[in-house]
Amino acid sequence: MDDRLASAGYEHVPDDAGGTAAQGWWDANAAEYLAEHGRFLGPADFCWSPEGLREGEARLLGDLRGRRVLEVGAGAAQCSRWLVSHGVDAVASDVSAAMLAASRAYDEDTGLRTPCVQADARALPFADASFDVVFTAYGALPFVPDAGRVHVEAARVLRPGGTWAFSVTHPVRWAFPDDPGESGLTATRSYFDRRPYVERSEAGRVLYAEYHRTLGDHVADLAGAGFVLERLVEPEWPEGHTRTWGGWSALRGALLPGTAVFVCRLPA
């Protein structure tokens, strides 16, 4: 099969398409995308975003003491690994089998063990009410087109009274170009533009997905699945931080949002 990248826009595609093509990507991508951001996102660390707020500093998932905590869309494990270091009970899933087996290596490097699951953020292979907080930084919800069906679970795996937390690009950059640099401060698409960004083979196929949403549609969302929002938190870009991550930079972000933070309640 010739996965060649042949086109990349914003199209509608079938939702079996669009919401199958991450696991494929993330397996063929893993390595690469380690080797650019591995260093920055550390391999025991927990960060929420590119401008680097790190859960260490920024305490959105509160006291974890005696808390059982889920990572969905964990990637390699990252941030689970920085709990597990911290001695909370911690367990972390993902969809690609490439990105857990990183995470097997990073354990093999820092003589930790966090224990991962291989799955879909919209099939969680756990029991009603088995987390008290469930949280993903840029996994899961951005690559599929349901992601109430990610909320959904979410709720069902938490204990009443639990947090679901999870950090997105910022709606409102879906409008400007994906550019680090002074094209990427000019509007261009709509806001309400919720055509997902496609990638394509010469063959057709759907490579990679990834979804938009704006800030009404994940309250909708949220809401939809019984959560309580209890702070939204846009991260600002910090002085003296200069590392380019895709579209974010230093000029960039002292001008527009990149990222969301929802810090949501499940009621008791």
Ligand SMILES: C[S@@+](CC[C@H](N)C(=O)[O-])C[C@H]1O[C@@H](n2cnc3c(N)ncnc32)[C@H](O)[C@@H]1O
Given for the second form:
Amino acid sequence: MDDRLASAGYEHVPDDAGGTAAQGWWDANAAEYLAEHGRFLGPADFCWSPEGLREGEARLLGDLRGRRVLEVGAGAAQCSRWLVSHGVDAVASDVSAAMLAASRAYDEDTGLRTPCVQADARALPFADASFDVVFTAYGALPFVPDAGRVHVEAARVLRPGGTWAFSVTHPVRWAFPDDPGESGLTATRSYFDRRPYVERSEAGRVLYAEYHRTLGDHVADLAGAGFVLERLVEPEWPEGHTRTWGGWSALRGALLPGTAVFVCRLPA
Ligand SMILES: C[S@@+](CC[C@H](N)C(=O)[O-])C[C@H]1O[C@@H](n2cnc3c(N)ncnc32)[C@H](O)[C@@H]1O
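Switching from the form predicted on its own: structure of the form predicted in complex with this ligand?
Starting with the chain above, the whole complex follows.
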């Protein structure tokens, strides 16, 4: 199989080529990703974003005592492991076998056992109304063309009154080059251009795709799945935080939002 990156840019891709590519891309890149970001993320910590917003302080999910919690697009399940370390009944899921293998390795390192299931967030192997809270920190949603299906699945597995919370790149960022430096401060694309960012192999195969949705698109998807949006959190860049993560940096964080965290509820 031809896996070498040959081109990158913004373009529409047919049907589910991007969504299908995600599993292969994360399987191939899990080790490199965790080598770069693993120390910042974990192994047993709940970080919502490159700004370092942590659930331990933000408490966006409320009191989780006695709650059953599902994480989708969990990666190496650092967030769920943190919940498990606090006595919460949490299950992690992800489409990538390599990410789940990394999760098991973190379990061995920490002595914590984090239940993990391999699953596409658009087709969850769980019963209706079986969780009180579903969440993801930058998982699944950016990598599928049909994010609405993730919201519908979250709504299906949640009990009435349950919470769905997710963080994504702040939609405003899509108008700017993904550069942590000065050139990342000037808008060069339309905020309304929904073409995904796509990487292709020499043979033209889609290796990676990341999808943009405007704030209005997210709200429409949530309403379509029956959710009520309770909070939209835009974490500010903390003073003294110097770590750069891709296009996120102190320079840009001082001027532009980098992350949007949506906290939603199913009507009771
Ligand atoms: C940026 S990581 C987020 C995980 C973790 N919070 C972190 O920060 O490392 C994105 C994760 O989404 C997963 N993912 C991508 N598409 C998915 C899908 N359709 N269903 C479930 N997980 C998916 C990837 O395998 C990857 O582990």
